[in-house]
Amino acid sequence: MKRIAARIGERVVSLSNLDKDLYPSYGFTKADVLEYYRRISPCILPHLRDRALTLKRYPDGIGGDHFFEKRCPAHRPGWVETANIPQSGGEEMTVCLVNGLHTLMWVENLASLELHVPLARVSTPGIPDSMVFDLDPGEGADVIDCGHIALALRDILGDLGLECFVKTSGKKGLHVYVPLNREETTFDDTRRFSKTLAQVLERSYPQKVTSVMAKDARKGRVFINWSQNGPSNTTVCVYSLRARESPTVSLPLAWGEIERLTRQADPGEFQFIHSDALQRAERDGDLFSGLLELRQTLPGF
């Protein structure tokens, strides 16, 4: 196995097999993956900081076997920051914290193409920083349908005095986030609130929306997955690559762009790859930065 030692700040990170093609039909190697995450690090690191990372690893590329890894690998360098998370049986699980570029590069050397994080930080495990609505199109629906529902959801939230942010899933749906950043808010609050809003949209658009996970209920409809608002649930991190044929990215968009793309009605226009993410970050900065800063209160809670 060919290895090189890369100095990143005060750390030396061992990198291996940089020429391995992780996206074979696109020609995107491990070196390309590392370079993407290095360049996007100013935007993605604040969203990873102090959150228990779930790695989704593709050691043989997107065409090979993959696996999720919640426990921080035992062979980690001593400088990788970790936290111990209590489990239901009373034991603890050691998780990785990606709090710097050196750890991000180490994680990506493990071919963790996708990075998934919870809504709470390890220091406040019962307090979600935000609430998420995962809009997932069922069979016969697509991301254009998700766009319409995202806009309707934005308008309802706006009427309730809540600002929200939207990103692509990097696959076929959209994610709408409501920043909270208040110690008083619990996961019970966000689950009840998000389920209620999903059911309101379901009643308003019965032919287009379902709040029910069952596959039969999702045909031709957008499933609003409110259950993502749980302490053990994770969602793909903003700016993370996705394991698709090409290196697509879960990318934040402005609401005006959602309106335009939804009017254009071309699902392919909702797909963005690594180069798009880098160009937009350089031009616009982090469109999701407000998610970490804006303090909001759920009505009635």
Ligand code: ATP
Given for the second form:
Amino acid sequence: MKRIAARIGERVVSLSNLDKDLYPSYGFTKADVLEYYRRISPCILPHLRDRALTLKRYPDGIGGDHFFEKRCPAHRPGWVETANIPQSGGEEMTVCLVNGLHTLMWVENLASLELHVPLARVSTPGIPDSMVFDLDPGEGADVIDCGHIALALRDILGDLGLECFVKTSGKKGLHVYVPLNREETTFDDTRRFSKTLAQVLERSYPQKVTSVMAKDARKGRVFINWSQNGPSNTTVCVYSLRARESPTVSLPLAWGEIERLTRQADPGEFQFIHSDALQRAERDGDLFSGLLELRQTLPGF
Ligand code: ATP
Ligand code: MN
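How about the form predicted together with this ligand, since we already have the form predicted on its own?
Below: every chain and molecule of the assembly, starting with the one above.
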């Protein structure tokens, strides 16, 4: 196996198999994956910080076997920051915290194409710092339908005095986030609130929206998955690559762009790849920075 030692700040990270093509039909090697994450690191690192990382690893590329890994791999350099998380059975699990570029490069060397994180940080596991609405198009629906529902959701949240942010999932749908950043707001609160809002939209647009997971209910509709608001749930991290045919990215978009793309009604226009993410990050900075800063209170909680 070919290995090189890369110096990153004060650390030396051992990188291997850099020329392995992880997206064969597109042509994107492990070196390209590392380079993408290195360049996007100023945007992604603040969103990974102090969160229990779930690695989604593709050691043989997107066509090969893959696995979700919640435990931090035992063979890790001493400088990888970790946290011990209590599990339901009473045992503890050691998880990785990606708190610097060196750790990001180390997890990417493990071919962790996708990075998934919970809504809470490890120090405050019961306190989500945001609320999420995972908009999933059912059979016969698509991302344009998700765009319409995201805009309706933004309007309702706006009427309630809440600002929200939106990103593509990098796969089929969209994710809408409401920053909270208040230690008084718990997962019980965000679950109840998001469920109620999903039901309100379901009643307003019964032909277009469902708040229940059943496959039949989803047909031709957008499923507003509010149940992602739980302490053990994860969502793909903003700016993470996805393991699709091409290296798509879960990318934040301005609401004006959601309006434009939804009007335009071409689902392909909602797919963004690594180079789009880097260009936009350079032009706009991190459109999701408000998620980490804005303090908001759910009305009635
Ligand atoms: P899409 O737009 O296609 O729905 P998505 O990333 O939103 O893409 P979902 O299936 O809706 O995918 O799941 C939402 C989130 O739940 C994912 O981003 C992921 O973090 C988490 N998740 C889904 N399936 C699993 C799984 N099998 N194991 C662990 N986490 C999962
Ligand atoms: Mn989804």
